[in-house]
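Let's start with one chain on its own, the form predicted on its own, as structure tokens.
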Amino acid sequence: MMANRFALAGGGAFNQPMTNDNLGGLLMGGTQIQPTRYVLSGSNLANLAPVRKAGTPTTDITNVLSGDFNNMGVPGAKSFHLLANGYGNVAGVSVGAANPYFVRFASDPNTSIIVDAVAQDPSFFSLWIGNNDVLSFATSGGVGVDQSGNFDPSTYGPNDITDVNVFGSVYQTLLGQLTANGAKGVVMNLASVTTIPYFTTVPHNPIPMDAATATAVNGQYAAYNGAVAAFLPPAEAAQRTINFVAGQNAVIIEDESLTDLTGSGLPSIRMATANDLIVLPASSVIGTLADPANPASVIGVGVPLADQWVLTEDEVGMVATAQAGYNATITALASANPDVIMVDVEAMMQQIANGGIAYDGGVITSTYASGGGFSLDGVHPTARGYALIANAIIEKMNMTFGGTIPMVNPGTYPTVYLD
């Protein structure tokens, strides 16, 4: 979108390593190694649905693509990664030491992705990266671990959160290569979890229920509530106790942080509150049966809703620690240079939270599938929403450099897709 819009400033082409169809998805030597994209599907407007677009993808990673390509984004690279020799090479895909995107138009199998860009030599570029290094986390209901204090990324895993200090110095290496022939750029800072439908669509009270059944659920953990009630302090027993009511209940999650009592036979779990956040697609398991011959196993109420399902209050401070620590050093870093100008991104996903942002023709907001703002993997913006964030770029260009780069249309660029 900024580059169509640069072409009218006198802008050159700008080439982009697109998928092959329309499908999405990756092969492998023939074989199926990422899903294709989700769409829309239902017989009524009223049961409408995301799915997986059906198909095969044509796009195989092992036909490398030839050429220099300006938009060098990666799915799912985290930031130590656009510095890692090796991360397009394809026999480190099926152990995770490469990406497949990559593998499609790394110009040898042993460079990064920040040599490629800085070998093109740009006058301009755009920097937004770090999601990753604590949205796989996030994602994954908190199923990694908070790597603070460790300075070696090579051993972390892939839903670890990155070191802060780690991102600060690859960072500041992803700056300074960037800039050193005089180019400026724009980057931008990192969003919180708690501003996208992944996190914000669940509820965490979903569980409808009649005075009855919640007395026969009660009656179910009446053993459990008295033996926390033994075991702890009151605060912590009172926090951990069972307790459905008529009417919407909070679901049954596992905490990994309460005190231990497993030892004893108890299981570590508790009603969810309003600051756990619930992932989008366990709207798929709640209310579902664990074991389709045992009424009672209902995911939610007499099953808890497991560790990956949730991101507990607690690993919601990990995350947004991490995540402000991270906009910090962006920050910082780009006041430091002159050339390098900071769009808040953040900001901008609260306000398209709370309340939306208006277009010529209508507004954004982050509801799951009819707000505009978000795909249907309730994570990455639809293109209208990523033309906000173009128009945000090229306002602050043109007040920073003195520029007339005219702005986008989000109107004329679709949301979401119904099959």
The other form holds:
Amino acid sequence: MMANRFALAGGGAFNQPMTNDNLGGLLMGGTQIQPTRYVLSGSNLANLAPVRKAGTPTTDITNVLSGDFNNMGVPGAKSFHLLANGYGNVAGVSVGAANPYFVRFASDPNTSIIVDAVAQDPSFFSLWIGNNDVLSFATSGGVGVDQSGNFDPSTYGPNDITDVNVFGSVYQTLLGQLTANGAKGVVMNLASVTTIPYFTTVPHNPIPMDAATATAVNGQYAAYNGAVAAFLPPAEAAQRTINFVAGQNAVIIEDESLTDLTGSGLPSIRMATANDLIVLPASSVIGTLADPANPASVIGVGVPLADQWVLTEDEVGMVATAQAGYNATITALASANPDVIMVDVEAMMQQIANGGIAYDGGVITSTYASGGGFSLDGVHPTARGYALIANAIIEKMNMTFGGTIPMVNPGTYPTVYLD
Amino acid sequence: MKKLLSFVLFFLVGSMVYAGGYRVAIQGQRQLAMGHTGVAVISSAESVFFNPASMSFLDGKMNFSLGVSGILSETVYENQQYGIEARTDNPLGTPFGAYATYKVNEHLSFGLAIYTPYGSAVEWEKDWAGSHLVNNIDLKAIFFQPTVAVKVSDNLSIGAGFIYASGSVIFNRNINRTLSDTNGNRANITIEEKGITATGYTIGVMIKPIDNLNIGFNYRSKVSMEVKGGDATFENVPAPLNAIDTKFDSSLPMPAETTIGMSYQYKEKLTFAFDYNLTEWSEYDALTIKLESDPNNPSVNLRNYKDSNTYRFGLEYKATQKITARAGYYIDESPVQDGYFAPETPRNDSVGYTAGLSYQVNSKLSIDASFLYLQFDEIDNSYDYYMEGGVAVPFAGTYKSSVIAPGIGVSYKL
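Complement to the form predicted on its own: the form predicted in complex with the partner chain:
What follows is the entire complex, opening with the chain shown before.
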């Protein structure tokens, strides 16, 4: 979008490593390694549901594209990945040392993203990196490790939180290389996970129950409730007491931060609170039977919702601390460089999540599927959402660098696709 | 199903038809060259259109005129806020006129006119910024008009004609600003109907109060083109919307036109003519399209046209026995009001400059040529009645339009 606007002001061609088809998804040597994209499918407007688009991808990452690409965005890349040599080496994909999207357009298997970017001697760049440094931890329900204090990213797992100092040092290196030849650029800070529908769509209390059922279920937890009251200090005992009532009820979740009483046969479980974020894919798990033969094994009621489906309050805290640290770094580094402007995407996403942002056809919100701001994965903006960000960038560029680059009209960009 | 159609209709809010002048005032090579004056000009069989009464005063026993023009038109749309520019790639328009008169006796004349007073062909780049209002439109209408004139006295004639009109329309636009299939092919609807028929009439009076001065009056009635059961075809609409091709009903007025004018001949060589047209565009207040599959939720598209005035001035100079030169000028007011300026209506107030020549091959046959240059004022305006999700989304911009129309014809007199 931005390149299209820049072209009106004399900007040149903008090459992108587009996929081979409109299905999305990737193949590696003929084997599918990434699913196709999400579409909203149904027989009519009343029964739409997000599904993966039917079909087999035709974009094979072993067919490496040649030439320079102006769009160097690599889905899933974390900050330190941009500096990693071999991140585009097909041999590294299966062990997680390389990224299939970069494999497809890396100039050489051993190059890095930043080397390929700087080699094009850009006069202007945009850098939006760091989301994945916390996002993979968050979307996986916090199954990874908060690596704060560990300065060696090569030891990190895929779902870990990057240490804020590692992030800072990487970011400084990236900006230094991008601006070395005098290029101007824009950087964007990172949105809070509490503003994206992946974490805000499924409520903590999705379980409806009548009084009789509540009483029956509570009966099954009477022993557990009695035990935690006996073993634990009152505060944690209260936190862990299971109590269903008539009406909407919170799901029962696993929480590894609870005092470990598994040795005594007590699971580390409690009822979720509004401060726990249930991830979007949990919507297809909650309320189903863990054991189809056992009607008492309703997930979230008789069986706790597993760690991967919940970003617990503690984990939310870890994510927020890291994100705040990254954003402080981005702000500090951007303000120290007169050639670099920063766009506050965090604030924009807050606004989209809290009331929305008006456009000429209504209001763009973060409501899943229908809000217009986010695509069906619940994480990435729609084209219309990106248009808002593009406008914020253009506006700031015009203000800072004194240009008159035209805006885009968000209302003319699509949101989610029906199929 | 109902839901879907409401949804589709909901977006069907631009206009079906090019307007603001889907009146095409090119009804004769000789008269067009004189600024399309003619209600008080006695020159050729073209009079059957301009004023049936004037047939009585034509020279020959029989008169024929046949002519065609080629309309080359272009509109450029710009929106500076979003850096958008788009231009039309309109097909060549070919309005024609064929006229014949036969003088039965001193007092009674018959005539026949076949002409194309309304029509439009506008073709924007597919999926352009205003594609939710129109991608392309092709509107055609042919009028067949048997006519009679009675000469009451040497100073007065009256005439009348019956109009049988036959027309067709093809119109395509996108369903809204973004809807597409998963490959990004924009969802669109085409409305098409051929063989639409309608009737009307024309009456005229010609007075010659003194030598060299003619005063003419002509009224051509409204002709209402009613579509019943035209084809509505959907393309690239995602499956959950269940868009099924259906039939549509609609109607489009070809408004009444009243003309008064005069001509004055000076020393046999020079003729000056003035016409005033009042076109009753206020007839066109909304375009309503009803899909057969959802008849209770018609799409009502506001047009709110106003009556418009046209002032025409023409000169004819008989330079030699063989050569007659003509020139003209007219001011044509747009019927489109502020806020109703839609891209299938890219016509603003305009000024027309005309010129032409006739070459008299022999006493019977002449070759007539004309040229029209129509310059529209550049205009910043918008169409404010396109709705999306219950919200009006104006489509605004700057429009620059121009038309050139060279034409050629023959006149034959027996």
